[in-house]
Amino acid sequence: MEVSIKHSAKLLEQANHIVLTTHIHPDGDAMGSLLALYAYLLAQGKCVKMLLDDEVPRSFKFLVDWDKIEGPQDMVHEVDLLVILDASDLERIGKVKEVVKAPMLNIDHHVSNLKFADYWYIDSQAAATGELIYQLLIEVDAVITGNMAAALFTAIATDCGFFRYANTSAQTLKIASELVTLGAKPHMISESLDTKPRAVIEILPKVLETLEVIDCGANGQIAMLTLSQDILANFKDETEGFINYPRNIEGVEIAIMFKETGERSIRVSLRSKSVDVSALALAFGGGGHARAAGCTITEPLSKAKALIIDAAKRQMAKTAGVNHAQRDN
């Protein structure tokens, strides 16, 4: 059932025992939205728990209450409401879907959302789910603390590349400005996010040596990085930022990073400048944004690369065809 922000707020008001969750491999939007909503519900006297079927990334541990996030155990939670944030399909929340028995409210902004929940509020025009959580808090006249503002600013800023990506709107900038007024400190947030462990910098040269560029003629170029198990041996830190290197190469339309997490498990990250990579990811059971998406392929690395490259070429050709048709009209 599709609901409004007002109806979503009503569902939260009526529930006393609530579980909050978000997608595996959580990004800034997932973490910031989760922690901001948790702080609000806790202040309302709700019995609220945060479950995540993954580790909290090191780069987001500057956000208050990250250590209150628990992993899903075998115990079944029978609660009033399961709130799923920033996830476009049920599989994205992993084991949480198995251990929580409750009606589901999904608040999300992905264009690829499958509308899987009992109640859903989806706004694909929003730059981040953090924008929707902010609107919800305004709807209920919530007191937004400095810590909540920092979490929401992190959510929004990371999902629009600190206001550099095409999904940055006037509304995005307006909300960000209001969050700064409420106590978010952009310089502290960006410094926390940009600080990397020495191991990340040391492995970067090995990663860049795997760079491949495929020229697709007038449609642009595809640039790829490959993180094999050999490269990742004894390296457990975050690697997501590596994809920005091929993305920033002049002439590159689609950037791809292949991360070998097992012999037949390849995590694929996709970025683009004008091609809808969410459609590409969706074809392989993934999803995301038009300019940033991902999926996991259960094939050997060489087969996964061939499948994705072929699909990326088709998607680029499709986009070029649409653009040509629009110009002709």
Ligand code: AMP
Given for the second form:
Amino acid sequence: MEVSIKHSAKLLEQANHIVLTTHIHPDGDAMGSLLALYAYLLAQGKCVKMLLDDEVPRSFKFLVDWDKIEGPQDMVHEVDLLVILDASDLERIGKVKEVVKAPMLNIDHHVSNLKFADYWYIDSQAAATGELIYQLLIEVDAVITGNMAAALFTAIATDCGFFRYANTSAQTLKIASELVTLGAKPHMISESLDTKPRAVIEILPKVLETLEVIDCGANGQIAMLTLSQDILANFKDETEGFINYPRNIEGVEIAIMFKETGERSIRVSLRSKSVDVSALALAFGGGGHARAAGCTITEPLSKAKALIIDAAKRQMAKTAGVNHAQRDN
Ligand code: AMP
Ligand code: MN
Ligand code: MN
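Please give the other form, namely the form predicted in complex with the ligand, since only the form predicted alone has been shown so far.
Time for the whole complex; same chain goes first.
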């Protein structure tokens, strides 16, 4: 059932043993929301555990308590509530769903959310799940420490491209401002996120060599990067930001990055200027937001590319059709 922020707060208050989790391939929103809510619940004297079916990416290890995050090895018994953050479908939490059997509360902002949980609070207008966690903490009059503010600022800033993307609202900036008042240091957070091992910078020429641009006439262009297994072997999850190169090319409507994580496992990232790429990703079992979405395709690289390019072209034509109809009315 759908719940309000107030009801979500009540569910947390009534629970004693709480497990928090978020999506695999965690991003800043996943990590920051998880760690901020963890800090609050711990301060409330709750018995709380963070489980994640993935590694914590190197770039988020500046956030306090990242090392308290555990893998879903064994069954966790007698859990009152499983809180699922920033995940739009149950598959996204991986094995955590197998080791915890408890009522689920899903707090999320994906327009593609499948409403799979027992209780859900979804606000697709929010730029990040971090905004929702902030609202929840305000609702319960929580003491927001400097570390919690840093985690939430990281969550929000990373999901809206540091306040540059279309999801950045007045509310996003207001919350960010309040988090800075509470001790978040934007320059330190952005520096931590931007600092990379030298090898990641040195691989850039190889990555940019894979750039392909398809001209779709009046509908605009599709620009793509393809990271084959041998390119990826040099650096694991350090591809954040690469998609901005095709995305920033003049005339490009849809940017795509293909990552060959296995022989028949292709992770696809999609970005757009106006086309709804979440619908496109959803059609392949993924999800996301209107202008940033993703999916995984279990086909060889060339087949996956052909499927996605074809779907992207169709989505662009559809959007152009709608725009024409609106203009003609
Ligand atoms: P990414 O391209 O990985 O940065 O993801 C962009 C957006 O799409 C994020 O909001 C992700 O949560 C979402 N997303 C990416 N991959 C998937 C997937 N396999 N299933 C559902 N949502 C996804
Ligand atoms: Mn996320
Ligand atoms: Mn998010």
